[in-house]
Structure formats: C-alpha cells, structure tokens
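Just the one chain here, laid out as structure tokens, in the form predicted alone.
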Amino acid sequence: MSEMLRTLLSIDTFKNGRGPRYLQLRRLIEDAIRNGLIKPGDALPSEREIASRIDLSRVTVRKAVQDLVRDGVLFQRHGSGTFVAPKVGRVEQSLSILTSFTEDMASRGISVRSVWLDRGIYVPSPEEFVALGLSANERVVRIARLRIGNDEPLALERASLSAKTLPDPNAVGSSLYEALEKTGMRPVRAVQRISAALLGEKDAELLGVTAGSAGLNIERTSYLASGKVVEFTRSVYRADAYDFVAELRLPPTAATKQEEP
C-alpha cells in the first residue's frame, strides 16, 4: 500500500465525516480514484486492514467495497483481492440503424477484435427451431464471440443462423454481416428486446467484471427484405460500458396537427 493511500485511510480522515460510515468510506475511495491517488489495476488493502486503520467494523468496510464492486468501480478476483476497475469509456449505440458490432465500433474510431468461443454446425435447440423458422432436419450454425473494443471486453454475442443461410461458419471474419452481405443474405431490419440482468459467473469472467455486476441482455431477430428470419442473436453487454439510444418522433398525424395554425 502506497504512503499516500496509508495517509488517506486513517482515523483522522473520518473525524469530521458526515452520514453513514460506509458511505464516507465509499466517497473516500471514489475521490482517491478520481484524483489519481489510486489507479486502474491498483489493489486495495484487505477489508481487515482498512477496518483496522480507520477503526471501522469489517461489515461496514465490506458494504462500502461491495457497493463499489456492484457499480463497476472496483472488481474482485477470487483469492487475489480487490482492485480498481479499468476505465471504460461508455459506448452509445443507436437503436434506429441496423449495423454490425464491427461497423458500429469503426464509426467511433474504436479498434475491435474478437475471441472466438464457438463456431460450428449443430442440431437446433427448440428455441432456435422456432425463432429461425427451420424445417425438419435442418441444421443451425452457432457463432459465439467475446467482442473487445480498445482492448476492453464489451459484449458476448451468440448468433444462430440456418446452415442454409451460412453453410460455412468459418467464412465469418471480423463481421457476420459482412459475410452475409457477400451471399446476399444480409438482414435489412431487426426486432430487438433489451432487458436488465445480473451477470452470471461465467459471463462475468469473460467480460472482466465481478459476478453479479449489471448487464444488458439483448435478443435480436433479423429479417431479409422478403420477411424471412436470417439471424437470431442473444448478446450480453456490460451495463457500465454500453448505452442504447433511440430517437423518438411524433407520428405523422400528430406532427401535422401541431403545425396547423
């Protein structure tokens, strides 16, 4: 622990504090991070050491630390301790334009790479069979990737497509939509459903956050111009790094009424 942090975590710091003690400690840690006294990747002292230095109960210290972990300010590694989380710039994605992750990141000047988790042809699950409108004995292609922007894990994408639409899953490079465009099968519209979720242990580990952190579940069904379903994707995004933005407009009749004298 640095000398500056030792000074910061002292009984004197709390002499004139106001409000619940765990909130005072939370603000103290947040201020230290904001002012650069402790930096992303730095380890915090153990709960026992913090409690001892500032004369707080370990329950109070744990509550402050867990609050910060839940909000993505800190993260914990089992057996290693508590660390300051990396700074992740929030990414905004429009809900009014159908783009691939690669295209969306490129438009923001964010470098993208992927870690392949799965890429193969399978017997469809009942959910895939219904969502893709598959016929009997039809196979499904599954593509699962960890999507990384500027070296920060942002999302997990798990796409399912008919094997007739994408006979060779290895044809997909950085962009699924780019591969579909080459065969004339790129979707032109999609329906997305977004819901809040707490990340499970496996997904949280892949995304570099603590299990139980806030996430966004995105379920998307994409269509060709003919109305045929071409893609069924279930994604998990880090809620601390992603915002989805929608532009809302008045319906034409209401807008016309407003313009009338």
Ligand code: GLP
Second form
Amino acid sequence: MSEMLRTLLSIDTFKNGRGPRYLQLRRLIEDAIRNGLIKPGDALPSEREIASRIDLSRVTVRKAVQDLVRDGVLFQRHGSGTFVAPKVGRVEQSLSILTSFTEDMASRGISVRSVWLDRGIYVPSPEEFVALGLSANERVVRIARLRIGNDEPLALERASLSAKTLPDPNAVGSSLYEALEKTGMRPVRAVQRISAALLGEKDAELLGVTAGSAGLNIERTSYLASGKVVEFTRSVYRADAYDFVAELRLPPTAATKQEEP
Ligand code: GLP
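Hand over the structure of the form predicted together with this ligand; the form predicted alone is what we had up.
Time for the whole complex; same chain goes first.
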C-alpha cells in the first residue's frame, strides 16, 4: 500500500467526519481515486486492514466497498482482492448499425482482447438447430469468448455457426466478423433481442463483478443477403458498462404530415 493511502486511511482522517461511517469511507475512497492517490488497477488494502486502520467494523467497510463495486468504481477478483476499476466508462452502442465488437471498440479508441473459453465443432443443441436453420447431420462451430476492452472485462459472447459457414473454428483470430468477411460470409442484417439479467456466479466472476449484478442478455441472429442465417450469438454484457441507444423517428405517414404547410 502506498504511503499516501496509508496516511489517508488513518484514524485521524476519520475523526471529524459527518454522516454514516460507511458513506464517509466511500467518499474517502472516491476522493482518493479522483485525486490520483490510487489509480485504476491499484489494489485496495484488505477489508480487515482498512477496518483496523480507521477503527471501523468490517461490516461497515464491506458495505462501503460493496457499494463502490456495485457502482463500477471498484471491482473484485475472486481470491485476489479489490481493485480500482479502469476508466472505460460506459459504452454507448447504437442499436441500428450492424457492427462487430472489435469495430465498436476501435471506433472509441478502446483496445480489445479476448480470452477464449471454448472453440470447437459440436453436434447442435435443439435451440441451435432451429436458430441456425440446420439440416440433418450438420455440425455447429461454437466460439465462446470473454471480451475485454482496455483491460476491463465487458462481455461474454457465445456464438454458434453452421460448420458450413465456418468450417474451421481456428480460422478466427481476434475478430469473428473479420474471419467471415474473408470468405464472403459476413452478415448484412441481424435481429437482436435484449433482456435484463442478473449475473450468475460463473459469469459474474469472469466479468469481474459480484454475483447478482445487473447484466444484459443479448441474442443476435444475423443473416447473409440471401436470407441464410450466419450466426446465433448469445452475449452477456455488464449492465454497468453498456448503454444501448436506439434512434427513433416518426413513422413515414406522420413525418409527411408534419412537413405539410
Ligand atoms: C458483437 C455481436 C456478436 C458478434 C460479434 C463479432 O459483439 N454481439 O453477435 O459475433 O460482435 O465481433 P468480433 O468480430 O469482434 O469477433
């Protein structure tokens, strides 16, 4: 722990504070981040250490820390502690343009990397069979990745494609759409369904948030110009990191009426 942080987390700083103790601690940590005393990626001292330094109960410390985790200021990694969250900020994603994760991040200057969770050829599940419009004996390629922007886990994406569309799962480098583009299989249209979700333990751990945090489930079915399905992808996005934005226009008849003198 840095000397600055040690001084900050001392009984003296806490002597004259007002309001509930957990809110005081919360403000202290937020100020320390704002003033650069602790930086994105820095580890916070353990709850026990904070509690003993400023003479608070561990329950109070935990409440302050959990509040900051919930608000995306801090994040926790199982077994390794609590850290200051990197500053990707909330990503605003248009709902009307068909782009890839890699392109979405590149347009915001965010660097992308992925951790592969699965890639292989499988016998399709009944859901994949229907969603991809497969014929008997067709196989599916499954690609599952943890998608990371500026070193911050943002989404989990599990894509299924017919093995006829993508015969070799290893042909995918950093971008699925880039691999599909090379073989003329990049989708030109997609239908996307978004629903609210609470993150289960496993997904939450991969995304570096606490279990039960809010998530967005996104199901994308994308198509070639011919109408053939290209991918059926189920993604889970961190709700604290993403805003999906839709542009709304008047229906054509109403718009014409408005233009009339
Ligand atoms: C988005 C979509 C996925 C799609 C992915 C491709 O995130 N939700 O359905 O598979 O982009 O991204 P990339 O080309 O970066 O792999």
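Residue numbers count along the first chain shown, from 1. We call the rigid core whatever largest set of C-alpha positions still superposes within 1.5 Å between the two forms. Since this is a predicted model, take the numbers as computed values, not measurements.
- If you fit the rigid core between these two forms, you'll see the Cα of N217 move by less than 2 angstroms.
- Here the two forms are laid over each other by their core, and the C-alpha of A64 is off by 7.0 Å between these two forms.
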